[in-house]
Structures are given as structure tokens and as C-alpha cells.
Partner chain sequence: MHEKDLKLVENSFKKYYFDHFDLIHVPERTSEREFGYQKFNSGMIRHLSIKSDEDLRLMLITEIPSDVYCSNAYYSFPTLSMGEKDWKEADLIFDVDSKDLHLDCRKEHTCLKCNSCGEVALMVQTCPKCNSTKLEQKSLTCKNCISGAKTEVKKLMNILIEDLGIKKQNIRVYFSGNEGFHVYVTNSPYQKLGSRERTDLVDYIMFRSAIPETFGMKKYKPERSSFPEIIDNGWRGRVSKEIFGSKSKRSKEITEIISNGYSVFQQRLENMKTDIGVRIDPNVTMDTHRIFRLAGSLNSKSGLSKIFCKNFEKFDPFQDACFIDDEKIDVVANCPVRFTLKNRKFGTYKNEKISLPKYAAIYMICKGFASTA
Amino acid sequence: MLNLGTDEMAKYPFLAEAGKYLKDKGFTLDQFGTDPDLMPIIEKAYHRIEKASTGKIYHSELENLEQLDVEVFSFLIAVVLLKLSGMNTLIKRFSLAEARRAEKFLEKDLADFSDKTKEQLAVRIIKDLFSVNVQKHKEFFVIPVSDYLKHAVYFHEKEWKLVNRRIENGKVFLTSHESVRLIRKELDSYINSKIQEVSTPSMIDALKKPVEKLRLLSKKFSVPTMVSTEYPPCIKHAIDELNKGENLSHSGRFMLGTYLLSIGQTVSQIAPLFKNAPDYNEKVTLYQLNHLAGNSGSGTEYKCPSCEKVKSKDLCYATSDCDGIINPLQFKKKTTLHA
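Assuming the form predicted on its own, can you produce the structure of this chain alone?
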């Protein structure tokens, strides 16, 4: 089990030690609704969730030693608010934002050559939580090829392909940023699972208003589910993932956007599909879709990738209905005529 100080728990409040922090400090949930010194933490916790819902990373006041307890408490109360609200869309957005926040701290600690303790903690977290054995090698970090392949499967950009990496003696060379970026998806999943495991506490009066505000907030991200039975399986799968609030890869978003544009849908019709994505940002989504449509000034209109390309990105979910096509745009669901 990791031994963490208060400053480390403030950076990584999702770890087991932080989970029992309230009890160790002698506080109960009821006190946060009655103690004037603790009540502002409820508002801070709500703000932490609200910021995450917009795709932004919560800024921590770690330089102020007196605020370290508050940083840990605000995360724990945020989890309580999320559980009481029951809004899974907000939980997914919160876990992703907290993963990106922790990622920044891990990268900084891993690359802190002046403080061996921070480096060792980052290495230990990555190893204990995600079974990735990171070792320092001069200015680089190296991990076994087997560990790399297990985690790089989530990346489709060419720079993550093993043939494009420096490899020596069965070890892959990475920067501190790449080492931590490699486990982002698992970090997000880990935090989400820790939140899901928490038992929903009893409601107290002080939490009723922020919980209701969270339920109203979640409605901003509710969009009608698109029925996608007439789309090719790869497109149907991408839409289903978004409908479930999952994070679709960059390649998946490119495929989906170009396909829907190619069949005549407009940017304004397509954009709401991405609302359920944990990292949804309306401005960025509209910019990217307009770019694909050739409306961004470049004049280049991007085409839906071929089936071969879709397969190379692990986005293919072909069925017998796909037989004979070489591009998703050629798909036409077969129908059976009944007498």
C-alpha cells in the first residue's frame, strides 16, 4: 500500500488512502452541513464537478499548505454529490477531468530529477495501479515491450506504433509525458470504478441544493439517442459508444464525422451526437466538424476512410452485410423479403 502525505493525497485523492481520510481526520459527513468552517467545501466540491463538466481541469491550490486538507475534502465531497445525484454522465466527465489532472502531476513528479521521492512515487503509482514497469534511463524512461503493447493498443496515431519507437534490449524509450499519457484511459477507468464502488450515502439537508443543481446541470448533456440500425456496423458502434457516454478515439470521431457529412447531414445535425462524450467541448466540436466539411478556410473536404483504413484503426465491426464493400459509404443493409 502506498504511503502518502497530505500534499500527495491532494494530488491523487482517488487513491485508497484518501478514501479513509475523512474518518482518520475525525470528520463525519453531517459536519460538512453544520460546521461553518466546513460548509464552503460543499460549494468547492460542486465547482469541481461543474468545471469537469465543461471539459476543463480543476486548478488545485497545492502551494498553500493550509489548503491541502480542503483539496482532499473537496474531491471526496464531490464524489458524495455525484453518487447522490445519480448522474452517470457527470461521473464520467468528472473521472476524465480528474484523470487529466492527475496525469499532469504524475508527469511532473516523474520528471522531477531533483526530488527522487516524487519520482519513486510516480513510478510506484503507475506500477501498482496499471502494471507498467517504468525505469529511468538517462533523460528517458523505459518500459518492457510487453507492457507497452498492452497499453498502446488504445492509440491509433502512427507515432504510437511499435515500429516507430526506439527499442533497445526489449525496452521501449519514452518521455515522461508519453509514459503517463500511455495510461490515461486506464487512469480514467480506474477513477470511474473507484467512484462507482462508493456506497451512496444518506442525504443531508446541506447537500439537497447542490445535488439538485447537478441534476439540472446534467440535462445540458442529455441528447436523444440516435437509432443507428441502418448504418454500417462501424458507424453504428461509434454512435452507440457516444450514446453510452464513452470516449470515442480521434480516429473514430474522424470516421463518424466524415461519414455523416458524406451522406448529407449538416454540422449542426451531427454536433449534438458528441454531447455525451466525457471531454465534450461545443466550440472544439463545431470547429473540428467544420474543418472536416471544408468550411474552415482551407477548402479541403475530408472523405470517409476506406474499410481497409477503418480496420487498421481497429474500428471495424464487420458483419455479413458488409460483404463486397470497400468503404462504409457503400453499405446498404440487406433486407429479407417475406412472402
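Here, rigid core means the biggest group of C-alpha atoms that superpose within 1.5 Å across both forms. Predicted model only: the values in this text are computed from it and were never measured. Residue numbers count along the first chain shown, from 1. Compared with the form predicted in complex with the partner chain:
- With the core held fixed, the Cα of Leu38 is displaced between the two forms by less than 2 Å.
- Shown in the overlay between the two forms, fitted on the rigid core, is a CA shift at Leu106 smaller than 2 Å.
- In the core-superposed comparison between the two forms, Leu29 has its Cα shifted by less than 2 Å.
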The other form holds:
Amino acid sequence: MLNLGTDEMAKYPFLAEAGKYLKDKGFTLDQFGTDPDLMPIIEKAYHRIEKASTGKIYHSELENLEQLDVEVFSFLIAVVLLKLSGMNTLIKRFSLAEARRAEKFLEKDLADFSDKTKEQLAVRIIKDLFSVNVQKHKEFFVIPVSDYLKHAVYFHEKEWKLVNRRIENGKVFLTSHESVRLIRKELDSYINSKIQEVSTPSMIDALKKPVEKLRLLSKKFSVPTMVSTEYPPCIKHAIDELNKGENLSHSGRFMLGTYLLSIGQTVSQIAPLFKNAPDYNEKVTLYQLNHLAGNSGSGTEYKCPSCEKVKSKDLCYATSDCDGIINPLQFKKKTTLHA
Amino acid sequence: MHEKDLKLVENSFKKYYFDHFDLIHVPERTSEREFGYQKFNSGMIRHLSIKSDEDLRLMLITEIPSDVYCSNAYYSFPTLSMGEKDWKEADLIFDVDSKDLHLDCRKEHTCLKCNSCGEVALMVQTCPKCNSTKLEQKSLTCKNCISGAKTEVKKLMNILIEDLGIKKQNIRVYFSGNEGFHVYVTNSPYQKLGSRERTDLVDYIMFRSAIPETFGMKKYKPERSSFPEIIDNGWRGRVSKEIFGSKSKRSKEITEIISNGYSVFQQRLENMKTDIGVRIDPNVTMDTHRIFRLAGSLNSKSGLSKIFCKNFEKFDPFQDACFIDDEKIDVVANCPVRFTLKNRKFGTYKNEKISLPKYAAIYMICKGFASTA
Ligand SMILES: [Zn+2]
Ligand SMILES: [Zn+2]
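Could I see the form predicted in complex with the partner chain next, after the form predicted on its own?
Next comes the full complex, and the chain you just saw is listed first.
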């Protein structure tokens, strides 16, 4: 495994062997509940999870050595809290947010022309964890076509098709952003599986309260709303993709936006759905939704595309419940009719 | 196939396998491959293991298969059912068939055979003899078609080497034994790719799913500087050559492309597929569990051999893949198309009884244009 310094560990805390890391630093879990210097870290850890649960990325202070340790500890304690709470929805949200956080560092380190060691570490993480060999070539990052394909086939957008990439002598040329984007899904599942692997420690008094708070917090996400069960499968799938942080295609966004607007949701209700999208930009999302709603420019209100159109864009996931409908909007009516 | 024809063809195939065993070998890593074969008028037998050249020879002489196949995949247990074989990796394979090129000459050597009465005619709606509509397309291939297929193979080789970084010595080209070529890539970084990844490789090679942005044409405010240069690598270079032709025309062309707009350019890329994309059979390359005709074996659609092209440029299937002997055979031939084998011209025949060298007789019988007299 990689041999990391504290600053690197702070960026990629999921690489730490939790128990060993604490021990090496001379700490036990109990101390976090009793030592007044360490107790704020529990609060920080809770905050880290809470932030992740809302789909936001936890912002790190990586200024001095003390803060660096706190960064790693708060991650490790967060994992302990999550394990004790046993709430899988929170673990999922947490690993996704942590993956996004690490992604930002990886991208920056990869493109760091001033610090060779940072770049090398990023390259090694990508290689060791995800078997992608990255090499720097002027302003590009080149990876073997075969490595590229293993990851890129999971993307739906045409720009990820090999034919739309710059290829030379068995290598694909990418930007640092694209290189890291390529392993997003795996980074998320890697962090998730690392957390799953950790054995659940025994409860200590100081953790009881935050764990209880986490259980309450998770209720917010585990209750399925009535509305969502009535969505047609194509819409459900699109929402799932967004929740997983996948990049929904333009036509997918169009379908989802027009559908939700048609069933009476407002732009401000819909916009948060897109928050997990890799290229999320609040202003752009609002602009696009307002455009679909007919609140801007020409005032044209866009209609939800027909099933046929949805199918042609590979967005259809029809079930037998869809029999006989020609537009996703008819789905709800039909199920209520037969109920 | 009729009993008498069957006897003749089987005997000729047996003789070929007896006389030309030097041409047919088990492939490398034999024990990891799945073999299969078909007998005349019978179904496919798969999931076989053949351990050595001797085993193969024994099978060929005793079973006299019409067609012999071997997996491009390597398995831990090749004889078990598909789910239990334990797939390890597979050579990349490509099938270029002149039938898929739809060249103009095709109509001159494609005919229809009536499944009701056996009559053969050039393109018609109903059988001129019995009026049946149960017609089957049968084709011989011509020099022009073979040279068209060669052009595709050369385009393919160029992409494999220049774009995909495959070493030339790891690429082998075979005549398919009928109307095209089979290309094998071994020991490449692509061995372990699954079907999904191979599908993307296929799209790359066939120039499918290309978007205008890749070639510099954006929907909003396209920039002249992002259009490809003739010296660019890969598809950007090839597209550039195709649309600009020469460097001097580049500027004028770009102006035109921008003024015509995004969707016109998109359509233009779409149309380019047939010219600059390589016309391979996508299903063959995507399939990682296929058994593929074994090199050196005879193709029962023609009686010609699937054979390695030592000198691809000069390769002439009608000469170099024809190994049946020239003993005189009496046949009744009904063949409205002329063909050449071993530098001898044959046809056309209109339901006539003739005496022909065995290789020509077998060729026509396999194609369904003749019967033993
Ligand atoms: Zn007829
Ligand atoms: Zn032809």
C-alpha cells in the first residue's frame, strides 16, 4: 500500500487503516470521549456526515499540521459513528461526498506542475486503486486505450465514446479533470467498501448522542415519499442516476425537467435534484429549468417527450406498468385508474 | 445436399484433410480453447477439446466435418457449459465480408435459387420455372469484391496499428474461405476486454457515434482554430483529409461548414461512415464466446480453404485458397455467373451436363449451382 505523509492522508483519509493510524499516532478511541482536546473532533465528524447527507462537499482546512491530523481523525471518527449508527443511506451519502472531495484533490494534484511528488501520488492512487495507468504528456494525461475502455463504457454521453477522443498509438489523451472523472464511480465504491469492511467498535458514552442524532438524520432519507413511487421507471431511473452522481445526458435532463414541471413541481423544487451531478452549477441549472418552464425568453413551455422519443434516447426502462401509454405523463393516471 | 453430392463433397474434403494436413494446425494455447464442428446436413457440436495436431487430424479424417471452428477465447475449462467455462481472455477478431460492401458488381454475380424446384436465375421476383417465391440469394464472389474487402482490411490494419497501438507482428490476416477476410490480433492489451468494451472499439473502427464537437464544430460559436488539421492523428486527421482534401482548401471549407451549421455537419459525419469507417461485421468482434472458423479448414459454402495470407497484397483466393484436386467430374450445372478458379474460366452453364475439374465441381456444388450427374 501507499506510504503517505500526514498532508496526503488528510486529502485521502480513506487510505488509512483506521485502527493502525490511531495507534501509530498514540491514540485510542476512548480518548476521543474523555480528552477535552480531542472531544471537538467528534463534533467535527458529525458535521462531516451531516454535510455529506445534504449532498454538499465538506470543506477542508489543510493549513497546518494540527489541522491535518484533525482532518484525518474527523474522517475516522465519522466512519466509527456511521458504523455505530448502522445507517446505510448515510454511509452511501458519506462515501459519495468523500469521493467528490478526494476527486477535487486528485485533480489538482495530478495537474500540479510545480510539485512532482503530488503528481506522482495522484498517479499512484489512480493506478493502485483503479488499475488505470496515467502518464503526463505535456498538458495532457495519457492512459492506455484498454484501461480507458474499462471505465468509459459506463458513461452514457457520446463524448466518452472512444471515437470522440484523441487517440494515438494505443493511448487516450485526457485532461486532469477527465482522468479523475473516469474513475468517479470506482472511487465512490472504493470508499464505500472500505467503510463496509471496518468492523463496528463497541459503543462509548461520548458517541451515544451523535449516533442517536445520525439515526434521526437518516430518517429524512429513508422514508420513501408517496410521489416518487408513482413516477414512471424512466423518471425514477433518471433521478437515481443523478442521486448516484452520474452525469445525466442532456436529453435525460430535458425529460426529467419537463416531466416534473408538468406534474406541477416548481423550478426551486426540482433544482436540488441536480446537485449531485458532476457538472452542477446552480445558476445554469436554474436558467435551464426556467427555460423549460417557459419563464424566460420566448416563453415557450416545453412538453415532456413521448415514450417513443424517450426510447430513442436510450432513456426508457419500461415495465409492464407502462403498457399502453405513449407519454411518461400518462403513467401516473394509469396506475391510479387501476388502483 | 443430395446423397450423391454429399458423398462426393465428403470424399473431397477427406482427401484435402489427408493431403494437406500441413496447412491445418491447432492454435497456440490449445488446451484453453473450445472447438466445435458441423457435419453435412447436421447441427453444430460444440464445447470440444482438441489437444494436439494429431487429435485434430484424427477428428477431421473420421468425422469429415463440413466446417470446423475454434474459440478466440481462452478458458480454464473449455469443455464445460458456457457459464462454467471460466472465461480468461480472447483474441480480438474482425470479419470483413465483401457481401457487406454492397459494391455495384454484386448484382452481376448474385443470383436467386428457387427452394421449391432448384432453378437458379439472376435477380427476379419469382422463380421463372415454377413461379415459387421461396428464393434464396446465392453469390459467387468476384475479383473486384475481393479487392474491395482488401481495401477494408488495409483501413482496419492502419487503425489497429496507428490508433490502437497494436504491433504489426501481432496481426494476422486470413482469407475466410468464402467472400472475405478474418483478422486476428493476439497478445495485445485488449485481450481481457469484455463485450461492452469491444463494442466501443467496434464503433471506433466503424466510425460510429462521432459527434461534431470532436471535429471542432460546436453548437454555439464554433472556433475556426478547433477544426482538425490534415496532420492530426486518428479520426481527426482522417476526417480532415476527407473534408478538406488539401491544405489549401481548408480555410474555405471551414467557412462553409460553419455557415451550414451544426446539424448539416453532423449529417456529413454520418455519411462519412461508409467511406472512412471500416466495414466490419460488428457482431463478430463484440462476441467474446464465439467459435470462429479454424484456419486451414475448408469452408463448406465454397470448398475453398480458410488460409493465412502470406502476401496479402498479392493474395488471390481463386488461386491461393483452392486446394481440391483436378480429377474430372461429371456434373449438371445451372450457373448463370462466370467464375475463375486456378486461372481457368468457368461458366455460364444452363442446365448442362459437363465434365469439370473436381475443384470447380465442388465449388459449384457447395454454392448450390451444380449436382453430380
Ligand atoms: Zn422454382
Ligand atoms: Zn463483385
